[in-house]
Amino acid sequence: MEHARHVVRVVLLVMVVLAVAFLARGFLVPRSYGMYGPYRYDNVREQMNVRRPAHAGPAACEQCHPDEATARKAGVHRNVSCEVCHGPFAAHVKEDGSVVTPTVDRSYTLCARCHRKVDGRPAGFPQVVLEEHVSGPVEGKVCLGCHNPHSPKL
């Protein structure tokens, strides 16, 4: 019986080591790691809720700006989302419901992004060489002087 005591001691020691290892693993390995593969599944949920969507689409704008929405839908800019020129919805209507008036670039720069004639644009797309487009001096002429951006066709 004297020898059996040694075995019991070793077995107990092994059990303690195993328990400590399991304990350490519980602390070190993230909870959802390995549920679907070698990654932390909780991160999928975190990424879903990482932030509030900033862009809301034209339907959201239409609720408060029906006139502009109607004009846009009838014109050639019907596929251009409001947020292309006006910026994201979330910068305009804050999470607490307060409204910040967004600044809109009314200069030639904004229109030029799409309509200035540069190499690379599809041939059928309406492009403008400013010097050919307006008569007289170009300085000081802005697109919005003649064109309504929500329905730009004259």
Partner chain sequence: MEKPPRSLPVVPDEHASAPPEPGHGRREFLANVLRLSGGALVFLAGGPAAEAGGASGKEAGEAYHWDEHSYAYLVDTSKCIGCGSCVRACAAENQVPDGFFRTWVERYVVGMERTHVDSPNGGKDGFGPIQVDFVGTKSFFVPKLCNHCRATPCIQVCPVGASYRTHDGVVLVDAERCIGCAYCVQACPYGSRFLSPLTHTAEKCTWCYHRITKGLRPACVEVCPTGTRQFGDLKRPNDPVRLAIEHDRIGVLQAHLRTEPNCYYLHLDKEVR
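Show the same protein again, this time as the form predicted on its own rather than the form predicted together with its partner chain.
Here you get just the chain by itself.
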């Protein structure tokens, strides 16, 4: 009987520790934690209110570049946003409305990000084995010499 009291005390102690832990968790962990994954969901809204978006989408580019937008919409890159190749809108048009010329990577690596032959890509996706596509070494070759990126078919 005397040993049973020790067991009861240990069980009560464990129960009190668990109760305190659950209570503390209820006060310390925000309500939105874990709603949509292992993070605090309220932080998404807070960051949206604090940070200015860097990307604006193709509609923002069309306002000043209608000819390029028309060519892109008619070409094979119609589903690719301008900012994928040209960089974020915020780096081109500043908050005060001033326009800065964006730096565009004109090397083969820009096109190769999407079009280099990779076994995991769908068979219908246009892939290029760069070493076979150009004569000579790949480095230094420019895809823009033969292809218009807004409508890249020859």
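Take the two forms, find the largest set of C-alpha atoms that superpose within 1.5 Å, and that set is the rigid core. Numbering follows the first chain given and starts at 1. A quick note: this is a predicted structure, and the numbers were derived from the prediction, not measured.
Relative to the superposed core, residue 103 undergoes a C-alpha shift smaller than 2 Å between these two forms.
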